[in-house]
Structure formats: structure tokens, C-alpha cells
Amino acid sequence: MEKVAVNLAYLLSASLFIFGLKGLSHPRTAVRGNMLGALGMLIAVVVTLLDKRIVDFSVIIAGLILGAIIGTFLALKVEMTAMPQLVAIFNGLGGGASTLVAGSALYESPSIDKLFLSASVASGIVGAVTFFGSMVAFGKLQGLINERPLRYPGEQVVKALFGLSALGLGAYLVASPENLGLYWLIVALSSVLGVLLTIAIGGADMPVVIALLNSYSGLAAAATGFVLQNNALIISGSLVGASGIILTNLMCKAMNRSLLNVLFGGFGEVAQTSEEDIYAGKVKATSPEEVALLLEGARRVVIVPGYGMAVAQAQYAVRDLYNLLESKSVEVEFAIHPVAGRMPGHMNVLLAEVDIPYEKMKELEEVNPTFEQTDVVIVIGANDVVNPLAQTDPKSPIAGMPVLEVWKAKTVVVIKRSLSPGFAGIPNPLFAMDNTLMLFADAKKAVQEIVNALKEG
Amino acid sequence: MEDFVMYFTIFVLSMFVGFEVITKVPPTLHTPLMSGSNAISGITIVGALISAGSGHSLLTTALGLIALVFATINVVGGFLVTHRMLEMFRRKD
């Protein structure tokens, strides 16, 4: 009877998670949705604490308090620009917890059922890859590890070796469950694999990696659910797994690359297209005052934010510019490329932080047809996502990638420190177009100076 | 085997539910979606609580405790930071 009640409570939790995720379909209902999810989690925890297998609460209380303090501190302290790092850490901790729980369960109730043993192995592998992959992703995003992809001869063979030996040992463990220690060897091999997989991926591909690790953290929880024969874990884990897969897929589409290419290919060595030919004598530099004059006469302005805006912490200056232009009854919208920034939706969060209404944040498909009626486009710290080569050069590494067609506007102002290439390592002919003006400066400073010039003018 | 098939059925059906629900989330909310769904994947806390509290052996208690700390950070931090972000998206009246 007690088991029935517990399982019904878990069902309630799982239902609340589904309602919670459903709430995220609109910014108005999202806050409530998130609270429903938290309520579901609270119910699951409270019901579990009533479990009669628990004999000692001192360890539990210590763990809960320590975890809650660290979690609260991280959540309240984090800068919005550092959100990708934080999500990476959380992903990793979730995956790591699943691996440890599955390992502990092996000792608590040794099972001879091969299917459930396979689930333990799956949890061990996926969870460890998630944990260490996420820590490397965190290191790259935080600048502790070089953001550039680490490539070496035979790297795919090395990764395959680690992956296959983890799987092989897993199969052996399933066949002879008395060698429990093998589980930790599998976890160790998978940990190295997690590091190797992520270290080979460059900074701008992080949106894909974070989404993928998000999915893994869910799948690891689901696998642990099979081990513990617990529906709450299976349902929640698969929901998150599905969510991560969808996001991964969207990110790959937004770069016109396959997941395999992102994970194992990268952009590789790009044949150096001569920048001289493209830029020589055609790039026009401008000043904040000139941009302010342009904006004075504009009716519609579109701002394209990129990772550079986050790096320069320019979102507050951008908000001032937005408010000033709106007060002069200029129509202002934001064009957001799906892979702008370092995680899905990164730019939207930064803009929301400075009170830009979400109706003003436009997706690529929505905004592209409007560039022809746009007087001024301001590109802030974005490069590859506004590169016309994606449409004109079939040999380019970004060929076929959906891009923001900013060049169709009357004038394009690109705020950038130099002509240096973006992540794809290719020059951008946009910078040399007749209707493009380059404002060479730090994003924050440049936008502030434009605001000042507008106020004076 | 039968048990496993039942759990597997639940797994597959939940994936379908997940796909249906999540495709409706607008790109603007993709970051909160990630942090929020991530907090949900901290459900593994349920297993960690039992491992940490069952007093089975020193090893399982230690594993349970580490897992519990990880999962609690994941859950508490995840829901909280998602709330923080979503509040920013709420329209100001």
C-alpha cells in the first residue's frame, strides 16, 4: 500500500514537470511553469524522505543543506553573461549524481538481471561523459581552458578506443556482475572520453555542446531510473533528454552542419581566402557621431547582437540606445540568430536583463524579410551569422548556413574591434560592402558614444 | 524482462510527450528552458537520498552523500536561476 502511495506521488511530480515545461511556451506563463516544476521536485523529495529504507537522516540533512547553500549562492550570484557556464556546471552535476547513484545501487542491491545491469552501465557511461564534458565546457566558457578546438593526429581513433573499451567492459560487467569494481573503471574511461570529446570543440560550437550535455544529463537520470526501477526518474529524465535533443537539432540546423560534424569534424583547416582581395581599399570606417546622424534620420533600426555584446557587457548601453531611439519614435527591433552567443537563447536573456520587451526580439525567419525596409542595421559583436558568403560561396565552410541578411538594409553599421575573422576563420565581405560602415571600437564604449552623440545632436 | 519492458514503454512515451511539449517553447526562452529542464533532471536526488540515508555501507553512504550534494545544487540552483531569468522576461506594467 505504501509503495502505491509513493508511486502515485511520483506520478504527481512527473505530471507537474510536464505542466511546468508546458508553461514555458510563453513568457507570461513561464514563471508559474517553473514554480510548478519546483513544486513537483519538492513533492518527490518529501515523499522519498518518508521511505522506510532511510535509517539515518544526519547525512541527508548535511547533504541537503550544503547543496542548497551552494546552489542558491551560484544562482543568485551569476552574471547573465555567464549563464552558459552555470548551465554547464549544473548539467555536469546532474550527470555526475546519476552516475554515483547508479554505482551505489549496484552495491546496495546487487542485481543479476542483465537488462538492469545494462542500465547501470549506461548511467555510468553517460553520466561520467556528462560530468567531465560539462566541466571542460565550463572551463572553455570561463576562459580557464583555451577556447580553440584541441586537435591532434589520430584523435578520432583515441576517442573511439576509450568509447569502445568502456562499452566492452560494460558488456563484460553485465555478463559477470560479481566484478563490481569494473563499474568504476568504466566510469573512469568514460570520464576521459568526456574530456576528449569536449576539448576538441571550439567556443562558438558551445551552443550545440551545452544542448547535447543537457540531453545527456536527462538520459543519465532516465538510465538511473531503470536501475532503481523508479518511474519518476525515467519520466523526468526522458523529458529532459527530449528537450536537449530538440535544442541540439535546432542549433545544428542553424549552422547547417550535422551533429557528427560539430562533434568530430569542426571547421578544420580553412584554406586562407585572401582577406586583402576582399577588404583592400573598400572598408569604410565611421565615427559614433556619424552613426548618430544616420540614426537621427532613420525610421526603422534593427540591432543584431552577438557574443561580442556579451563579452563587452554592452547590453546596458544597448538598452540606453534602444530607449533613446524609441523616444524619438524610431522603430527598433532585435534580430537574433539561433547560435548567437554561447548557448541557445543567450542573447534573449541578456536583452531581457535590461528590460527589452520580448516582442522586440525577432527570430531569423521573421526578421530577414524586413531588412529591405530597414534604414540602419547595427551589428554588435557578431560576425559569421551576418556573413553573405554563406549564400554566395558554396565552398565556404559556412555554406548553406542560415544568416541574417543585414546587407539588404539601407545602411549597415558594424561595431567591431578589428577586421579579424569570426569563429569560422573566414573573412566577411559584408565589411567591404558599399552600404557598410565599420565602427572600430569596444562594443560598450561605441554604443555609449553613439548614445551621447544622439543626446547632444 | 517484463518489468524492463514496462519501464521502457514509459521511457519511450515520455520522450514523445517531451518532444510535443518542448517544440512549443519559443527560442526566446531557450536558455531558461535549458536551466529549468536541467533542474528537472536533478530528480536523481531521489535516488541520492536513499543511498545517503540507508546506512548500507560506508561506501554507499559516501557515494550517496556526494550524489546528494551534486543533485541538490542542480535542483536548487537550477530552479532558482530559471526563476531569476523568467522574472526578467515578465512584462513590466
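Basically, rigid core = biggest C-alpha set you can superpose within 1.5 Å across the two forms. Positions refer to the first chain, counted from 1. Just so it is clear, the structure is predicted and the values come from calculations on it, not from any experiment. Compared with the form predicted on its own:
The rigid-core alignment places the CA of residue 391 less than 2 Å apart between these two forms. In this overlay on the rigid core, residue 27 has a C-alpha that sits 2 Å or more away from its partner position between these two forms.
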Second form
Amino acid sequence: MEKVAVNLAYLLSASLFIFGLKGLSHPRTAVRGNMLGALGMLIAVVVTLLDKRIVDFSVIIAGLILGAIIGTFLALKVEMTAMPQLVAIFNGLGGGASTLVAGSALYESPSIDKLFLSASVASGIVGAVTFFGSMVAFGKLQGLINERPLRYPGEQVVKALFGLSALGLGAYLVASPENLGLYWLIVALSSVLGVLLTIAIGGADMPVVIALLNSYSGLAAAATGFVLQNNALIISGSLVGASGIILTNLMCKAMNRSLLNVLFGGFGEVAQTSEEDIYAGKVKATSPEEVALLLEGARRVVIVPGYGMAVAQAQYAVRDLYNLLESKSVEVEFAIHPVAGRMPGHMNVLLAEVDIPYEKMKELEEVNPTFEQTDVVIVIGANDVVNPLAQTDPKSPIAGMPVLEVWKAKTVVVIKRSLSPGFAGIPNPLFAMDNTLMLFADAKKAVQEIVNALKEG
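Alongside the form predicted together with its partner chain that was just displayed, please also present the structure of the form predicted on its own.
Chain alone follows, minus partners and molecules.
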């Protein structure tokens, strides 16, 4: 009867996870969805702790206290601009925990069958790849590691050797349970594989990588659920894994690339195209005062946020500009590219932080047809997602990638520190177009000066 009650509680928990995910699919219900998911996890944790198989609570209580302290500190200190890094760490910790739990269960289990061993090996491999891959992703996002992809001759062969070696040893361990020490060798090989897989991916692909690592952490948790025979862990891990794969696929479609190309392609390498042919004598610089004059006569303005806005923490200044233009009866919308920033929904999160209405955030398919009726487009720190080479150059690294067609507007203002290329490593002809003005400055400072000029006018 007790086992039935536990499983019913896990079923309730899983149902809350599903409703929580459904709520997270729309900004208006996201908070409620988050709360439902948290409630489901609370039920699962409490029921697991009350299960009589738990015999020693001292370590668990210590972990809860330590986790609460760390969680509170992170919640108070981590800026919204650093959210991608935090997500990468969370993914990694989930994978690392799965690896350690599976390894511990492997040594403590009185009976070892094939299913148990197979699940343990899967948890060890996927968990280790997730942990070390996520740490590399964190390093790239934080600027501790060069965001350009690290390429070298024969890299795919090296990755294949580590991957096949881990799988081969895993199969041998399943067939020969007496060699439990092989588990940690499998984990070591998988750890190196996680580093190799992620170090070779460029910064432009970070949204895809974050989504994929999130999926990995869920799959590792699901495998650990089979190790522990815990239904809640199996279901929740499967949900995270499946949703992560779906999101990864959506991100790949937004870039018009396959997942294999993201993992093994060369996107983000430095291009050989000369910038002189594109920019020479064609780039027109502007000033905040001139931009303010343009906005004074505009009736429709679209703002395109990019990673540069996040780095400069310019979202508050952008909010002030939005409020000021709205007060002058100017129609203002935000064009959001699916892979702008460093994680899925990065720009949406930053704009929501400063209370920009959800209905003002327009997706690519919705906003592209409206650019021809737009007076001024303000591009803030975006590059590759507004590059027309995606449509005009079939040999470009971003060829076929859906982009925001901002050049169709009457005037385009690009706020950027310099003409340096984005992570695709290619120049952007938009910067040299006849209807484009370049405002070379820090995004936060530039937007604030535009606001001041509008107020003075």
C-alpha cells in the first residue's frame, strides 16, 4: 500500500511537470507554469525523503542547507545578462549529479542485472559529457575561453575514438559486472569527449548548445531513474530530455542548419572575405542627436536587440526610449530573432525584466513583412541575425539562415562599438547600405543619449 501511495504521489508530480511545461510555452502563463513545476518537484522530493529506504538524513539536510544558501546567493547576485552562464552551470550540475549517483548505486547494489548496468553506463556517459561540456560552455559564455571554435586536423576522428571507447567499455562492463572499476574509466573518457565536443563549437551556436546540454542533463537523469528505480526521476528526466531535443530542433531550424552541422561544422571560424570591398567609403556615421531627429518624425519604429544589448546592460535605457516614443504616439515594436543572444529566449528575458509588454515582442515570421512600412529600425548590438548575406551569398556560412530583413525599412540605425564581424566571422553589407547609419558607441550610453536628445527636442 505504501508503494502505491508513493507512485500516486509521483504521478501527481509528473502531471504537474507536464502542466508546468505547457504553461512555460507562453509568456503570459510562464510564471504559473514555473510554480506548477516547482510544486511538482517539491512533492517528488518530499515523498522520496519520506520513503523508508532513506535511512540517514544528516547528509541530505546538510545538502539542503548548503543548496539553499548557494541558490539564494545566485538569485540575488547573478545579473539577467549572465543567465546563459547560470543555465550552463545548472545543466552541468544535473549531469554531474547523475554520474555520481549512478556510480554510487553501482557499488552499493546487492544485485546487478543487465538493465541496471546498462542504465548506470548510460547515466555515466551522458552525465559526464553534460557536466564537462557545460563547463566549457560556461567558460565560453563568460569569456574565460575563446568563443571561436577550436579546430584541428583529425578532430572528428579523435572525438569518434573517445566516444567509441566509452561505448565499448560500457558494453564490456555490462557483459562483465565484476569489473566495476571500469565505470570510472568510462566516465573519464566521456568527460574528455564532453570537452572536445563543446570546445569545437563557436559562440554563435551557444543557443543550440545550451538547449542540447539541457536535453542531455534530462536524459542522464532519466537513466539514473532506472538505476534507482525511481519513477519520478524517470518521468521528469524524460520530459526535460524530450523538451530539450524539441527546442534544439527549433533552434537549428531558425539557423537553417542541421544538428550534425552545429556539432561538427565550422560555423564561427574566421572568414577570409575582405571587408574593404564592402565597407570602403560607404559607411556613414551618425550621432545621437541625428538619430533623435529621425525618431521625431517617425510613426513606426522597430528595435532589434542583440547580444551587444545584453553585454552593455542597455535594456533599461531601451525601456526608457520605448516609453518616451510611446508617449509621443510612435508605434514601437521589438523584432526578436530566435537565436539572438546566448540562450533560447535570451532577448525576451531581458526585455521582460524591464516590463516591455509581451505583445510588443514580435517573432521573425511576424515582423519581417512589416519592415517595408517601418520608418526607423534601431539595431542594438545584433550582427549575424540582420546580415543580408544569408539571402544573397550562397557560399556564406549563414547562407539560407532566416534573418530579420531590416534593410527594407526607410532608415536603419545600427548601434555598435565597431565594424567587427559577428560570431559567423563575416562582414555585414547592411552597415554600408545607403539607408543605414552607424552609431559607434556603447549600447547603453548611446541609447541614453538618444533619449536625452529626444527630451531636449
